[in-house]
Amino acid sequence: MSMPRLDSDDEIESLPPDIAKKARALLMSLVRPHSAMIIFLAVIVVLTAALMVIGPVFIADALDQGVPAAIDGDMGPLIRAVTFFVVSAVASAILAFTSTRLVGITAQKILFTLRERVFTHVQRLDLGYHEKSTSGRLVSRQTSDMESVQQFLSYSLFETALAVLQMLFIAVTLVVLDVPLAIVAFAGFVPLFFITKAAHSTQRSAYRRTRTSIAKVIVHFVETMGGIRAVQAYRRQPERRGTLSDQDARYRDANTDALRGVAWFAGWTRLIGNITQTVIIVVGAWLVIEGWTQIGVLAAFILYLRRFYGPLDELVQAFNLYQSASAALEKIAAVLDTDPEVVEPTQPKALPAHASGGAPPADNDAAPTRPATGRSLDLDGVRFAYADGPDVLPRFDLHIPAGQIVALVGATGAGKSTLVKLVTRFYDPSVGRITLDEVDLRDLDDGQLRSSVVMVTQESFLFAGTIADNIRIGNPGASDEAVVAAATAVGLDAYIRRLPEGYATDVKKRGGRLSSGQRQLVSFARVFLADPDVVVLDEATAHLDIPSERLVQNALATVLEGRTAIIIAHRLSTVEIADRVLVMESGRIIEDGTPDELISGTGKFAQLHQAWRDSLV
């Protein structure tokens, strides 16, 4: 039986209906801190446009007044007109240079703020969001979408404002020069208005498709490169290449549709402009022949019309970038508009101090030390389901005394990982409460929660940098001695010292220089350095070989003494250090007791333990 293939078009990136309004509000919030500079730039743009428009007036004056005066022997009017023309041209060039530079600087400041805002917000979003949204899509928000916004703000926004102001000033000047010719020129605006309105609605839809399409291309690329080992091991290169080709074809088609609309808009505007100029030349020539206007006025009109419809070409390109940037900003606004489901309390509560006077501070440069006691953990009437799915934990009650080490055992899908995600508050329960020393986790400041409860997962992710840097993630302020002590506690120190650069060795991409077991030991060293009250191990020894697992178990027995701990393990050898074993099935606890009690019984754990022992024979 073949499984149905999910077409990429089935994955629709939905946007709220009012996303355009939210995107505008986002842009205003970014621009508002730079209001003074925006006003200054607006003044410069107005002056630049005025100086660029006034040039043909001096040309008309030179033709109608300066040349006849020069023929009569008076060069003054001609020299004055030419001088004014040169001064206005030079001044407009200087202002254009200044404004372009300032616009670029301001745009980069705005984009810097936007990138930081997106990055910070995405980190605040809960684990549920990240499990639903692919990392490639978020990469697309920070790369291609940001680039589209940057191109418009840095390069097109100034040109657009300048072109619009030029057209406005030219329109006023045409009326001043000759009203009948101005009426003829303005007649072309009527079809141009309707063409622009139609193009705006169609182009917005087209560029939304391009942003969604390129996001899918990036998602597929990031996914393929992230899983390159599996791709090569199973020879999936042709299939992955075929999928990328399909998605790239959709991106190509979306861009083709968008550019077809741009070409349509550009063609019609040029046609209208050329027809209008032809009519002006014919009508203007007739007016000059009849003596109702001067040749200089007609020359100025023709120059103005070329300058009037010339900016339309720039506006077509700017319109293209504007639609792309608008669609990109809507995608970014949709991310920023997403509220985390796990939120920090407005009035957080503090955990009670330990009996010995309190837990050690989170940031210190000393070696890891054990707190006097762990903290009690309680789940009261907890029910949880992912999104609209069935209950993973139908109703769950559990009390873990301070300092007790609890092992969770059960088949895949029993709810063990979900339970520890709730304990570490990656999710909040749908019903019920989870307390740490009788304080609801939802009432704890996130900083205190993360310093009190630390989780080690199966993935053992390492960041780019040295081994010491990765261990120090558990406590950024830790000294080199504390880092070495943490590595020694997990049995990693001897291996690190055999490396050419020791603790300064670069772990390479995702820790590729280390084995999976060594990467997991680095994760353990982080926990030891963090020195938390509660430690959660989610199948954290799954990638370790038997000698390494024994080494880690010895270290765990020392570091977990006096701490509260929850250990998920499929390897029953890991259960040996536990004070208590919970066997889970379908989100419920079906057995609860010490390892010896359950092994000596006839229940599920005894069966699992016997099967494990038989496998060792």
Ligand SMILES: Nc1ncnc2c1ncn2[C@@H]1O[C@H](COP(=O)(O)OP(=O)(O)OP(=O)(O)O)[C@@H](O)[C@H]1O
Contents of the next structure:
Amino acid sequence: MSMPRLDSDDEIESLPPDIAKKARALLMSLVRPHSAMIIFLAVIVVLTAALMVIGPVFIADALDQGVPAAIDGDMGPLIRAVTFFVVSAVASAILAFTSTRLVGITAQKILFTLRERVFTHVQRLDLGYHEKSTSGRLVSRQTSDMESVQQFLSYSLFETALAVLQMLFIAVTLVVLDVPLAIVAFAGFVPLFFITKAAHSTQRSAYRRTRTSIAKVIVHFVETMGGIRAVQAYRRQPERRGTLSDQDARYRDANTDALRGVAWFAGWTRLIGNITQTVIIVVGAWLVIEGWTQIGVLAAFILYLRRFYGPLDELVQAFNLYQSASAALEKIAAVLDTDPEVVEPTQPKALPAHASGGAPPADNDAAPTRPATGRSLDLDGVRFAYADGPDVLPRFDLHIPAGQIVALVGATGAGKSTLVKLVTRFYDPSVGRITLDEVDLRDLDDGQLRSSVVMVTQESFLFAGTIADNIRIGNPGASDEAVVAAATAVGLDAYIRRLPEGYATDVKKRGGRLSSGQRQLVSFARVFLADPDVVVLDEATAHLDIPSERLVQNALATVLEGRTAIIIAHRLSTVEIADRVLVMESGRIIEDGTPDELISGTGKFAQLHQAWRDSLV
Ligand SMILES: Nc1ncnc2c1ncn2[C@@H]1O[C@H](COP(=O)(O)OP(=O)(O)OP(=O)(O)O)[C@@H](O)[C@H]1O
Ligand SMILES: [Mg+2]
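Which structure goes with the form predicted together with this ligand, now that we have seen the form predicted on its own?
In what comes next, the whole complex appears, and the chain from above leads the way.
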């Protein structure tokens, strides 16, 4: 087995053309519920900026009016100016606290909603989507991209608004204070404008590269950890590490480039700011000497100038964060924009009531003992191909009467798993229909479909939690008695009771020690508890030893009783409990009959059966 290489990253990262618009719409939908808060914050921004700007006015006032008056013995104007200054300083502190706090709370609420929305959406996406895209890509959406949006919303947005407003207010104040000096101060912006323009496009591409490269690092990491058994078994660690460090280096370089832009910009703004100040001092001194300007005005001017050029640094940082965050939001929007191909009906139809009176389990307390017969399953003229691949099932017709146990056999790639994925509606057929008791699967609501048709997968996935929790997945409301009854039915009860903590044993600690047969029994117990009409099972190919195989086989027979079943059989013993055997080849049924009929015949199955027999002796 060769390790899959993820050269298609660029392709999976491709975004729809109108994604910027979609990202904006997404942002609006997230922000709208908080519009009252945002208006409130906008008012705070205006007040804060105004207070910051007004401070030096009091200083100018103190110097130009207060000090001369004090010299003349009138302390009033000076005290008044100082009091205003102190009050504005305190008010500004209170506003800073309030705004930081409220911005934090609001940003976190927005992020919370966004994370939930992405998770819910991703879970709803069809299996086809998940088979196409790597989970690492989704992990990077949910982690690094979220982080980037969060950084911008929590730390940057408010600061940016504040900086812009402050500069605007200062510009107005400068003009009011002294027009010639204001013109000198604004002149500094001319070179800054050109520098910003020049930096803009390189910054943008550097930031795009950081988003893409960090996603690749995460994808690679998740893939490696997900396949750690294979990685270790085939000693691929050096290769995996090599690839990771290549990708990590690209991330490093992209970040370095982005930060170099920031550094250049910071340097230039500082330099231009300082040059402007020097010019202001020279020109201002001359104006004061000539008597055209007062010394207080000049002092205020210099104070303002620091505040005028100061926020530019922040704006540069904010601009970068903004670029990074908007690239991230676009990627998140693209995930949310993907619609599941398998959709729930708007007007679902109900399945007919069970013919034999075996009502579906009405209450969760009752151990699932039901005299049901399962439901009939039909495939009418079904054709299916994956995405843009060739037809896997060219034309498939099949009738399975209620309660029949069908074993599906055939060479690898014959389309067995595909058939099963259609029956469980992980995919919809391209043509034709699949019906359960005459009702099209596409007309069933998801709840009814999932409780009627249950698939037991090869991997018998165990989630973190106790053994009881893992069995209860079949029916989350089931009582402890029902869980025990299900475990007993599949012959797992005795084993569980021998564990130190019994049913409360944490699977995480035990998971590794559960044998593959025991895992399979857990998944059977789940099915028993779920009590579906139709069971679909992709049997593990792993060879169990004969006693375990017997155990699993008995459990399977118990679980399947009174249900319709399709089992992809890899074992002889499984075929033996089936009522009917279907042999598949290239998406078609080539043999169909009872096990005995087929064994005594001369077809593919008879040969296969002989080979099985021989392998047992
Ligand atoms: N997600 C997928 N996307 C594209 N093609 C797929 C996908 N899954 C399976 N196929 C293709 O469909 C064909 C049938 O595959 P399928 O998994 O149904 O075979 P199978 O009979 O279950 O084989 P096996 O016994 O090895 O499990 C194969 O040619 C396979 O390459
Ligand atoms: Mg398969």
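Positions refer to the first chain, counted from 1. The term rigid core refers to the maximal set of C-alpha atoms that superpose within 1.5 Å between the two forms. Every value quoted in this text rests on a predicted model; they were computed, and no experiment measured them.
A movement of the C-alpha atom of Glu290 reaching 2 angstroms or beyond is seen between the two forms when the two forms are aligned on their rigid core. Leu181 shows a C-alpha shift of 2 Å or greater between the two forms [criterion: core-superposed Cα displacement of 2 Å].
A displacement of 2 angstroms or greater separates the C-alpha positions of Phe265 between the two forms, with the rigid core held in common. After superposing on the rigid core, the C-alpha of Ile71 is displaced by 2.4 Å between the two forms.
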